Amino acid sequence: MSLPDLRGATAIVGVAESDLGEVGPDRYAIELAAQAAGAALAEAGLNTRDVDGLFCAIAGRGMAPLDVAEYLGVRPRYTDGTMVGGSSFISHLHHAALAITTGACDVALIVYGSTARSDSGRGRLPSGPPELPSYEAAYRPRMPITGYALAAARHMHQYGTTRTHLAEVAVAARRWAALNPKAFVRDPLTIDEVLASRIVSSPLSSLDCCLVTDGGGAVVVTSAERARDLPRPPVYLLGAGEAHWHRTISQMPDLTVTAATESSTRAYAMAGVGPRDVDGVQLYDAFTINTILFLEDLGFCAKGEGGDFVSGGRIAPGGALPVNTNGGGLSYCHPGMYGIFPLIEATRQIRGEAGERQQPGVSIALTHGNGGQLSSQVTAILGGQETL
């Protein structure tokens, strides 16, 4: 049985964040998810009564779709609680498109919330420590950073990547964040400051690591036909692909190559475009090495050339390839999982609604999510009306 043609069949019609940063001890993840959902639905000219497809994942809530549906008062006829870490929400977009085109639902709400920062202040974490196999636990790794540090160290050894290359990623993210009034940290950052920051898991320092913030996000998706009658310009799903090869870092086949090589190949094929056609990239930058690995695996440069590729401000404001124009997980926000926020930023860039950080002529945007320890990889390519 062949799958339906998804290219341009569905569109994002509403996006929103909740309050971000540090919301305080009296607010909770599901409340932030609901705040974002209400704002995204309002932007789309819809309400909870229109929602018949619910897609969500919240850390620490094993039945997140049931909790969220009850809290919002929606009664979905299609539910998806796929939980593959931070890539879940781009996966949800792919699944929502399949559900809508096959008639399983008409209006899909993708939603997330987390109080990761405030939870730590309350003396409790939103979820327990990562599960480790005994052969990893014996070495007492500090997960997840230890896994990403392994990948960074291997990339350095194999390709000559340096800490300065990693610092270029952090500085670029901060320069974008300076243009985003919602970003958690906006003060200037230099390469020397990154290099001088405290090492957490060699070779990664504190400034190579993502933020820990509170926040939520929501994305509303419907059919292309219905989207044309709604208030905001539709942003169409042109292509999507998913892949995963491992769960634990010790089982990753090659520490320098991620399953983004496969997810992006599938997304490009569905969209009928390639890296040269992409006007902007929004990807999951939990650590600075992520950006280098993903730009390689998504086809923007050859394997091993990522460090040089990001150098000299290439991915910063004014550079040749705009990457994480909201400031990314490194400087904008990272509430436990970041994967819904690339979709929100890509939508705003295509609509021309990104304010001071808006890039000219964004017709095609690539979004990419990462889950686990470079484990789950999901790529989605979005486009405006002119791309159909």
Contents of the next structure:
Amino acid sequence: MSLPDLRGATAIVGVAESDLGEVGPDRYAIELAAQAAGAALAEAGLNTRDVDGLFCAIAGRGMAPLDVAEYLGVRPRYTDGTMVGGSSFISHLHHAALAITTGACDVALIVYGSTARSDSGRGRLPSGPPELPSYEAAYRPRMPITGYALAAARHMHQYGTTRTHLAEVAVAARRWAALNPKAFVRDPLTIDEVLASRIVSSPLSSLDCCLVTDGGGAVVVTSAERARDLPRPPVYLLGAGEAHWHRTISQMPDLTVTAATESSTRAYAMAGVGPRDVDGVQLYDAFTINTILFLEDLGFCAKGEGGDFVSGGRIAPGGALPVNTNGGGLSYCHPGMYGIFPLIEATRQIRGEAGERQQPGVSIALTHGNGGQLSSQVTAILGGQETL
Amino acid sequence: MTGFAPHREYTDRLGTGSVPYQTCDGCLSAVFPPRVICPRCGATELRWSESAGLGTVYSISVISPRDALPYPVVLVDLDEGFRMMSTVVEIPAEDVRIGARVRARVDQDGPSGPRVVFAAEGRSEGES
Ligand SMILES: [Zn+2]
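Next block, the form predicted together with its partner chain, ref. the form predicted alone:
Once more the chain from above appears, this time first in line as the rest of the complex follows.
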């Protein structure tokens, strides 16, 4: 039995963020999720009564779909709580397309919230039994930073990538953030400042690492047919692909090659496009090395050439390939699971609604999620009406 | 009923000073961390072996706590064909290099019980 043809079969019809940044100690993750859900549904011209498919993941909450459904008062006939870290929401988009296309639901709500920043210091983090014995903990890695640092060190060793290359990524993200009024950090940043910042887990410094913020997001998906009757221009899912090969960093076969090679191959094949057709890229930049690895693994440059590729402002405003135009996890927002935000930004870029940071003529956007320690990789390709 | 408990078996063997790992008779893979099924071929009969303890540093990150000495976290490729996270002792953290040859020993006083650590083993491999 073959998969249903997903290309252009479903569309995103509403997106929204909640309050972002630091929301204060008296607010809860589920409230941010619900705030975003309300706004995304309103944009779609729908309300919670229309939702019959619920997709959500919240770090530390094993039954997040139950909590969120009760809170919103939705009664889904299809629920998916897939939790593959920060890649979960792009995975949810893929799953929602499958569910809608096969008739399992009509209106899918993908939703996320976190108060990661406000939680620090108020001891809300749950600690359950470990899922597996750890063969890493005895060496006191600072996870997740050390996992990404080991990948960066290996990439530098094999390909001559430098800390300056990594710094280019942080500076590009900051320059985009300066154009986004919702970005958490917007002051100018130079390569020298990145190089001079404190090394946390070598070769990564504090400015190679994402923010820790609060934030929520929501995305509403429905069939292409129904989408045409709704207020906003539909943003179609053209292709999606998922892959994961490991969870713990010591089990990653080659620290310079991620499963994004495989997830993107699937997404491109379904969409019938290649990297050259992509107008804008929104990817999961939890650390500066991510952007370099993913640009390689998604086919925008050859393996090992990511450092040179990002140099000279090529991915910054005015560069040849704009990447993470919202400012990314490095400068805009990162509540622990960033993956819903690149999806929201890709949608806005295709709709031409990204304000000062809008790129001209985006008809195909690629959005990529990462989870764990370069573990779960999910790629989606979105397009406007003209791409069908 | 008590079944095969590979993690317990591993820690017991580590406690005797050995560097244990498993091997699969089906596909001849080295298997680490311990488990009940071969992740390469799916065979469910895995045998315990003892590593000779020689390996090569695959990657390294040095962690610099604000209030303590820097320490290295490494991934080591053991010559038998498995990889583990560990640390390198007896030399300054910043002197540990990718490609360096290292030799394992069991540190019986690790933070959570016995753990495998590595010391520099003379020559370095000209690995690219
Ligand atoms: Zn086997």
